[in-house]
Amino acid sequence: MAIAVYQGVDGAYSQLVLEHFLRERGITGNTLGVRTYRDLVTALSSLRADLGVIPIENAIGGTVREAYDLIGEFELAPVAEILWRTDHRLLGVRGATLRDVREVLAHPLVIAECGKFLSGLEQARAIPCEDTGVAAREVARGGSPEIAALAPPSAAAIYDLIELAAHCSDHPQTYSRFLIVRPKHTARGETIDFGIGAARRKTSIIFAVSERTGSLAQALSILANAGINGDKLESKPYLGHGTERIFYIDFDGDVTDPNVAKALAQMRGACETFTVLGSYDAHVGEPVGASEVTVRPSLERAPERLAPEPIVPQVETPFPRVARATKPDGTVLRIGNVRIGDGEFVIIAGPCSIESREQILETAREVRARGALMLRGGAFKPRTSPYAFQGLGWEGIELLAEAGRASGLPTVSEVMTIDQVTRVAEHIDVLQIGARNMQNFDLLKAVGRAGRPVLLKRGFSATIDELLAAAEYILSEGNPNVMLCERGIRTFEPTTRNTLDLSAVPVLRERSHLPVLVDPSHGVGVRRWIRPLCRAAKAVGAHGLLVEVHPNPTEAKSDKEQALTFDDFSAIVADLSQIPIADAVLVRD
């Protein structure tokens, strides 16, 4: 029996679409609501669910770009598109009348679709909420005749509400477009048949071109010359790349068609970045309507199935999700406008500890100007001595987030406890697991469920196998966006703070598909030795560096001996520009 997930609660349009898909394909299954789209894709990636639904376009509101980006980030496989007629009704508690209504709860897209209707309710104001199911549920819970919800008619039956007005959309043909998606990498022996193979197929891609005259026309002409019909073209700014833009295209055809495959190969060469989301069954005919589905309350169904399902390893290994054989071409992490593992050497720079607003803003401005692509900074600092500076805590998180916004750099900061994970993830782009917590397995599981990229540092005395096993904990919870960091291990040598094990880099690249970074600052702990180790890290094949930079290292509240000055950092970046990216590592798994 399939577990199918959607964002929202019972009565959401997404649930209705899932029920329709399951019935039409003859699949026995239950639907289960989750809190956010990121929770949805995490559940699929961890194999806690078999398929899910994501809205990707609205006839009035346009493209839901977050949905496209999440499908690409978590490497989900699209199965089918469904066009769904959104039949909005105004629902209220028993005894209420239209004249009573003072507040209308609705999803923002629904508010946009019902603008004329809402403007006619002169005494009422529209209040956005997560989805239509939540809107109906909150009306039922409140019990006030002054509060109503715009939701599908099925929500009235679920929450015992009455219909105050019907057909509230400004246009009777309003519809939304949904994609049914599934995990791309599934356990061996999967038996669910999704019925893929409709007469008409579509493909979706995301790409960026260089900022020069004719670059977009050149890319699109490849599709035109191949006789491929474009179904949709939309764009958004490519953050951190001037006025460049990211483009979303849907077109007719399947990636297995020879002419499509050839065209995509040519486009890949003409684009700066290029991601194929996949091919799927296209919707044929008019949009289907919500009234045809009877929704069963399902929020509490089968919670035991949400435990991660094991992957049957293709090779004998204790960490099958992490093993190179799982993804021979390697994983590429997309963090804002930064891609790690895709041929660009990424430098993450910033202070060991965030000490003040002025300090972190100045550092962010300077490291970006000198070549950093991401900003690091510690807010919660695990120190050996209880009397050492422990960081600014939540104030530091807020300051780092502000500096990231001001500079346009994605941010990295450490989480130390489970209760910090969700709140830090709301502000920071990458969650760091420090060396002391590499085998804090409950914390690893928590960041695996958070949906944010994770930077996992090797423990002081951890073997390479133990580092990979720790990464497996994170991936097993559904988070594929993990990068490994070699930061030095303890040996009998006292000259340096640690012994930077650069031999681990090619070993990790051979044994795992995850990107590998090096932290030479902690590796040696002495400022003057960091520069040559940065060169060595790139030479042996690391995908990037994590270095500590401070406006005035002698006054740093932690790790002053290893903090680089801005000029030190500039010299290192200049050095690295002369060293080519290491060739791909041979895989012997």
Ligand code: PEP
Given for the second form:
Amino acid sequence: MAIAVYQGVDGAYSQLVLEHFLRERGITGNTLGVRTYRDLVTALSSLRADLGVIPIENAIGGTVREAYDLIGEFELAPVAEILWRTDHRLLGVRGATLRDVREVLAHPLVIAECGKFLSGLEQARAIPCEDTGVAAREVARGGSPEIAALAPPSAAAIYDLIELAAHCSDHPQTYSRFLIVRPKHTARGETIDFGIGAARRKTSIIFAVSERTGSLAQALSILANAGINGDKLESKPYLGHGTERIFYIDFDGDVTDPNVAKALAQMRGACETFTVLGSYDAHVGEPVGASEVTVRPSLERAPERLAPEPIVPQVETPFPRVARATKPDGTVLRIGNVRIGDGEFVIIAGPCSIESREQILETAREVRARGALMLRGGAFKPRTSPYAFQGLGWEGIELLAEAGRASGLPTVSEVMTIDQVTRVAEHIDVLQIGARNMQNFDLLKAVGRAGRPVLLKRGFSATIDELLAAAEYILSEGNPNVMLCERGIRTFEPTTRNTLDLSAVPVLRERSHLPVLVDPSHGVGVRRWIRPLCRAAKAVGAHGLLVEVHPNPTEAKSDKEQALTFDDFSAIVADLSQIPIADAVLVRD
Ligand code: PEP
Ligand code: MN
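We have the form predicted alone; now please give the form predicted together with phosphoenolpyruvate.
Now the full complex is given, and it begins with the chain already shown.
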């Protein structure tokens, strides 16, 4: 029976990784949490534990140098590398709401990963904590609704906490890299069979070179000449040695390979200090823990929702998964610190097109100050004429992401083609499917697999049921986080750009559990008529609005007639504060 140590308490990511490793390798053993990394390596080197796990790198926060250094210092042997998809949720005590939160406890790397989310949580400050498990445990112990933790969803169940926000990381594909380590020398006859022998092996070394010009290049050329593929190179100051630096390198290959052994022997001669941490099984494929990061289970994960999976009703409908009967209480989408479908009226505002850095940063700042909860902006624009401004493309996506980070507002942008989906999803919080693509079924399937919430607009010639069937495509791929958006349909009436079909709101709310938004900007297409329709949308039961706002509408490169000024936007927000949220039950009656 192996004893496997990790730093932290129940619910830490390290524990999840360790349990995964034990299960995967068929090793029977118990996990044991210790207080510090130093306690962990001491437990291993004194043979009080058989294996342990150490986080060595985070995709956003960078290398955990203390971990690398300890492995070298304590003569531990790495066994395997595991990439773990981190999926941070904001967890609080029962009864707490996001607005109550004043302090967020989190591991420093998690604070780095959730920078945007935390900057949007204006009233709260982040407090570094040893690990995610401790953060969750402290919140549970304190019992205060003002304190929350960023931790994996599994910690909610362990400490009986509820989820106040999801999608908290700046990047949906963020992950951490862990090394499973064991003592280098074990007592005879007590070695555990780790089942080593992965398809790919990796080796890590730490070294310092003299300050001579070209000494690093010379050391690296030894690896290059041996045909060895480097995987990671990082440096830090070599304290006490002037301006010299210590380098960390991971490369493909195993020290038992004669070619690698020869290259390492040469490098040893060329370096001032040289430590081989060892060779280990490289992680192959996607990071593990992906099932925790896909948005699929998130809404069902909070303990108060641990009810069995809703059963898809056996009724003849083209949209069983989106049907209200499947989830009578309605879906609540959590996008960073914003909840849609949960009694708060959510305004998404921003320009039709992202046009420049100044334009989107200014708009983000202004709409946020005036009451918007999310930021919109088009980078890939579906324009009727091929000669009209087509959007800034990827540059626009990066600018929108920057404006989102600067303002703390989650972002929304349209994807027009399948090949845009994954890359846009890396930068933007919500993928918009525009009216013209509502029935682009392959695109719907692609966003169904992208791991990001989707804002699905009604096609201008689509019936309400066709909109619901389009949403069904997205849900059927495993993505439950869809919001529907009424944006006007084509009728014989030419005065307005489209006819905003507000009757769709109560119908959609009756037929489906998904949140419903209204976009009066594209609905009427004329600035001065947008304000009354915003009021109407809230009164009729929409969960939120999508409106176009521009610092200088007359200069807008697309949809200038319908762009609101910042002051128009303020007037709308003021109007809306006078209108109560339409009660869902009334809407359903
Ligand atoms: C938009 O929101 O910028 C847009 C193009 O909307 P729609 O797809 O509703 O025309
Ligand atoms: Mn537009």
